[in-house]
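Next comes just one chain, in structure tokens: the form predicted on its own.
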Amino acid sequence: MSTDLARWQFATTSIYHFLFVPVTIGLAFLVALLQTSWYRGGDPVYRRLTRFFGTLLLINVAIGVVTGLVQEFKFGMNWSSYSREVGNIFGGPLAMEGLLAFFLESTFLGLWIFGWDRLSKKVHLACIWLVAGATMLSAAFIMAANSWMQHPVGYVMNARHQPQLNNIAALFTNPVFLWSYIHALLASLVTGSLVMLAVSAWHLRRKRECGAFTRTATVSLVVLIPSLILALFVGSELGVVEDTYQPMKIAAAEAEWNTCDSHCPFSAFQIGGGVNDQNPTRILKIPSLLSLLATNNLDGRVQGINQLQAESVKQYGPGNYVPNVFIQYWSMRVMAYLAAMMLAFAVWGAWLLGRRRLGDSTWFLRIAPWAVLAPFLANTAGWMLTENGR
């Protein structure tokens, strides 16, 4: 009961921490833009922009901050044991975060802060340049320690059968980390594209300084169709990755209960598939998406999760080692199905934007306000299909 209550807090925690974390990293990088076109235009509408949205950009970096110190804080108040046995390992990337990237992130902040008409306009534009690289830096640290937990790399067992870190330079070149950093950067710069959006679009609907608001939506739309695009290819290669080191979480994420020699279909929703359901209802069935999806061949073999606990099983003892399989299997549709709407929504308003009716378009801007919430819920269920099916 104890582990449960553990369990159930640092998720409640970390979740809520990441609402705050891609949105920061996503604006940082819209206001570094806006700046430039201030810089280099000199057109005091992207000065006002740039600090209209930096001010939101300082709010989600200081709940942040709060919220990943108690995060932190847990690491070895809930998981003591566990930090002892990995620490040796799982403490040198959160580490390098805390020491390097957050007091770069932290510094040139607070210069850009405060150096408004105090620092040159190039010294200025350098420091939010700054911010949202190291914005960046601090989540390639995070995804390095999470992605050796995902597929452990780069490690000796030492005298005590501790993992002992005795090649760094394994955790950054690990496949897992490679893939997921990439999508969990894009889904930043969609996550922040939409909350300029949704802004914009709430200041457009109420015919607040139009011209203004039409420029941020056009640079959150220009920055979240290419992101978008780009999110739904590298999820599908995470994929392919995931079922390399970690074939139950694939298999669990389909409910694909035995294996499947060729040509695997995907199912758009089921009835059942609960984790002692293993004749779920499946509609909708499309052929061989799913072995495109996890091996990037058509006729490609996805192993069962019957399958897969009895390897496991034989290599590691009793036990039981399948996921909530309904976890898996609604948290990828819930993040692949929102990234579709995602895409046709902001394909929608570019379409608008093009045609100039986009401050015109009444429904677009009532809709784009409550479209801001897609990103969070998509980000959240990505992260439950991850951690979930660990």
Given for the second form:
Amino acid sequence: MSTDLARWQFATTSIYHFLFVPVTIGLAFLVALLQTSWYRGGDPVYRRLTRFFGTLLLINVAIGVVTGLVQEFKFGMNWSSYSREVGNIFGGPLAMEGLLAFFLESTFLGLWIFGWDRLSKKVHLACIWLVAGATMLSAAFIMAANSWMQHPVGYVMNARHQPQLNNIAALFTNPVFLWSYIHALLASLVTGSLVMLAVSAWHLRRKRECGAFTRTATVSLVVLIPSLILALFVGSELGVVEDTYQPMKIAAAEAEWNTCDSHCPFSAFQIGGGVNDQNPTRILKIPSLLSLLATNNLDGRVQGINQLQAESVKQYGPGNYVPNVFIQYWSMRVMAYLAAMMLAFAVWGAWLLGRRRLGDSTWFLRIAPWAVLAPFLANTAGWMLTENGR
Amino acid sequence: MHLSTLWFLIDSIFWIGFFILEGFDFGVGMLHSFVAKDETERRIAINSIGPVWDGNEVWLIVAGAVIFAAFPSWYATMFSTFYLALVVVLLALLVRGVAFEYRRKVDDPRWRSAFGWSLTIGSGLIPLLVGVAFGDMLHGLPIDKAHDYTGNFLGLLTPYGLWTGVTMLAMCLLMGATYLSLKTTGSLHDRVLRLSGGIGWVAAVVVWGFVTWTHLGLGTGFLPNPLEALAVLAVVASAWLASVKQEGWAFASAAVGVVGVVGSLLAELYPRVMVSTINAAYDLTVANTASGSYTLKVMTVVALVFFPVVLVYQGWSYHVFRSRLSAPRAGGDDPGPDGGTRIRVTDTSPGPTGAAGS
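Take the protein just shown as the form predicted on its own and give its structure as the form predicted together with its partner chain.
Every chain and every other molecule in the complex is listed next, the one we just looked at coming first.
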């Protein structure tokens, strides 16, 4: 009961925290781009835009930092046994994050906010790039720590059966880390650029500062489209990596109760599929797609939940090792479908921009502020898929 | 020296650094509601810590994360023991951090005053509660064989712990007042400097009480050890220097006072990290809570390489913002985020993301 409460609390605070983090990472990068445009071209509009979106960034950072502090404290407060056992491994990346990334981010953010008239243009520009770099660096340490929870590496068990770190490099070459870190960075760029696009569209629709906001709409689309495509690609690779190390996560995400030997179909939707209904009604079956997604091969083998459960019982002793299949199945689909919708929307925006009709397209400008919800939902779904399936 | 001892020392440096750096911005946060007579002066006070408070807070994050990495069992016991107190600390940090950004967002005296008071109260609660926790760790708590705290929330409010909290509060106020006198001019400067002297004498009495109580509690007599003597003398010196209008030296002395207070507490604690009142055998110590030697080696390399770099750029940021703030600067030409806004794009209303414009 109390473990459930602690889980709920951790899930709630994590999800809340991760509403702000991707905006910070994405916007810091975009604001740095805007300021670089001002630095190189000298166009004062870019200076105003930098300051305008810089304000949004600041509000986000403030909340992101304090909600992140909650996360760090929670490990000691709610998960003290976990901390005691694996702090020597898990605590390392957290301490490094503080020392290498947080100091950098916070100090140079202070210099950037207050340094407009005190620093040379070049040094001031370097400050925002250091902030942007530090936000990405900080994500690396957190993702390394999280990836260790997904796929533990670089440790040995000591005599008292406690894991002891013996190879720090392994934490940062963990395949789960490499792919999930890049995926998280791309998702952050998607989130940041959609926020910028939405704000720009909101103002364009009201005919305010059209020249300025057409520029930010352009910058955001230029970042958004490649980031989305890469995020989809990297996400699907991450699926293959996870199928290798955490087959149960993928089996549950596909409600694949029994092993499928080859050409496993992917279902777009399903009805049922829970533990009491292991033969769900599958709608829109796409032949062999699941094999391709999970193994990069059209005839790859996808292990079933029941078989994996039996294996786990044999390995770790009796227990239920099956995650909530409903959450797994739908969080994976919500994430993927939202990404596809965002991509379609972004391509539409780019097409309008190319024909110089973005400012007049009432529908696009009307939808954009709502489209900003998509990355937040997709990010949350992504973390539910990752954590619920762990 | 064993690596676990080295890491106790490194962690002590982070805690002392936190109490000095965030100490003065807690102090300014508390004082700004009282010493500033009007909105301009309040802005000057807040802007004096605006560029640096966030970087200072990282000292707390790192001090905590270092315990997590180097002394996982200490982290587990400490954070679960002080659970409710830490929830309040987190809320205070949250309210305080948000207050810096939101205070200027709406041009309404009630809005500003609400966030101003949040800043004041948050800045006071954090050093008070962290101080109580430090006092408790030395004074001892009912910790059982499994290193779990067996008492309840009220059990954390030991008289010695509370006095340690009050000591930290007094030191933060002294740091804040002397810092503010260093960063201001004119009548605000004169007022805050006079206040520094007053706070200094009160702090001296509080610190003397803390040092004496520590000794009586440990049964080591009335005579302070050198670090404790340093704490008392530095605070007395700070009060005297403030009264003879040497604000720079007063600030430096106050910082030395913090080194003395926090340093002596941690020195008395070593080699223990949390004392058990049930049985001395249940004490958490540097040795029985430390990570494996491999982890400590990795962390040592990381700290030796990167910590000096951090000190250099944080030092540089203090150098950039070394000038005093006065009314025309704070209100006009170089407002910083808590001054007026000159960004025309932001005259429009906020976007649908819910984030306010400026």
